[in-house]
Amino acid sequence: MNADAPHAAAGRVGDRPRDLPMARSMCWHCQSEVPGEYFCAKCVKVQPLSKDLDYFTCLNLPRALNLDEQALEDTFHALSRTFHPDYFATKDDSEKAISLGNTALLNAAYRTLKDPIRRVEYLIHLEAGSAGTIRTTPPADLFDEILELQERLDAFRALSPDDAPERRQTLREQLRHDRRSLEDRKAQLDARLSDQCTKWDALQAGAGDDAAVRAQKDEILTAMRALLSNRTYVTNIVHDLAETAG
């Protein structure tokens, strides 16, 4: 590989200038100023990305939930080439460690933002901190139905393959029906979550962040957290039903 490739890519992704926060404002090696550059202009040493860099900023994306997936892919692959450990195989241990650290941060950011659900979970964590903890709770309107489902599931598991085949088959069909119903509910939760994501992006794209806008954002974050909590619960039961009753 061309040893000059990383330096040539420094500060740019495609044809666009790139400025990401580094871990420090001065080069760790020669103490020269490195204002948002990947490589020191004086000693050409690779610079560490800030450990406080959020994943959206890391991949040059707005803090939105309906992302430009092509921009995500393009930026990730360009930065991955810039910091790829292969380019630093002959460098000193410090540069190798920085290359690995930057690559690990990029990979974590990409995996998180590429998945729509993980993206929402991450944004809630960014915006709400510990108050954004997502717990697993059943939808309130399904509580009684889920209790009955659990009783059928326990009864089915208690039967051996050779015990009461007709009863076993009846329970299996009931559980499969339960699974289809819950898959429909999961789709409804996904649709409601998508609506909240669209509302969030509209507010995020608007000008200003006054108290009224902040209150609306907090309301959306609360709604998304509740939807994710219900969704996780339903998803777990659907998975359980699929493994148990097919």
Given for the second form:
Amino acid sequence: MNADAPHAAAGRVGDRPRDLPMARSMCWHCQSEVPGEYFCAKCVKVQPLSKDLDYFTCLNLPRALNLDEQALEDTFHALSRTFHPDYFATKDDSEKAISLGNTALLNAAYRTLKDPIRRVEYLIHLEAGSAGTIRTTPPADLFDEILELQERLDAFRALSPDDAPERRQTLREQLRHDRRSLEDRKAQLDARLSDQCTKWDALQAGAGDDAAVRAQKDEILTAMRALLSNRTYVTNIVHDLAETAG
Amino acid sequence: MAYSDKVIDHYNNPRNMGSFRKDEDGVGTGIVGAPECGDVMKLQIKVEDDTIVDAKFKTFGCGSAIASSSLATEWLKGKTVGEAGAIKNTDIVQELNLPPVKIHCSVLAEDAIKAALNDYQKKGDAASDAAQPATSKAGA
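Could you give the coordinates for the form predicted in complex with its partner chain, as opposed to the form predicted alone above?
And the full complex, kicking off with our chain again.
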């Protein structure tokens, strides 16, 4: 595609800090040292990104939940151009493989951080090491409610339209009402999740990571985990209600 | 990925689907959920003289979750409370030939058994506490 691809592509990210950790401190090809560069300064071969790279670091973003979406897009596009396999079509197999590997990591990072819910899940996954294995109390009230609703759904499914049109209509109305109230509940859960995200970002932006801050962070992570779980249950039942009763 | 024949069989012909009244004597109820996928499972046991005489389940989730709980109720029947506590999710995985991505369904079934046994024990303790003042009638 472009014979000078490595040079040209590297130039495009020139205004971004090039401090992504590489898989090794030496060029895999010519063994010269390539600290913090995507391409070896000597032999111009592309370098593999470290497999331990977390997605926030990969996209040059702070570990925050209300993130700068424009920065996310810009960095993603710049790095995509840098590592895009098209630029390596004429290179040797090792370079092709590195380009593919870096691109795969980049795509996974972008897809995860772009979606606000997956972003929270990923953060919990990253931080869970410090919070221990986060276990939340199962929401017993919610389960009771879901089981009751599922039984109502079963009753509705069992009614044939010819048999009991009126009874069917009444049940359908009721199920639609249930769905609306659950959608409200989901909106409330989302609002609470958003509050926790803001709290997390404030702590993250603050100075220090002493025991007190860590405890507060763990508390937020646990709260977020519980909210996400409830959200999954509510989303499922809303989906079932919508599918069956409209 | 295809479901094993055993999973399909339990899915098409679930054993012991249904429920007991929660407040019925000797009934223990376990309701658990998997936060990853949003499946919800209810498993109930009916105990007489320390033996599980009947078991029922209701599961809202994927085929593997339904099969795991259906199989669990089959296994529970006739076991003592102690034996029931020894059922492991790995036994379910093996019997149903569950793939790695569905192992959490068997964990859910084990959790449901434990929760039902706990509930039964708790009810028993509460009943014997309540029965304390009436010990004079115990021999009847």
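As the structure is a prediction and not an experimental result, all values here were calculated from the model. Superpose the two forms; the largest set of C-alphas matching within 1.5 Å is the rigid core. Positions refer to the first chain, counted from 1.
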Core-aligned CA displacement of residue 121 at least 2 Å between these two forms: no
Aligned on the rigid core, do the two forms place the Cα of residue 147 2 Å or more apart, comparing between these two forms? yes
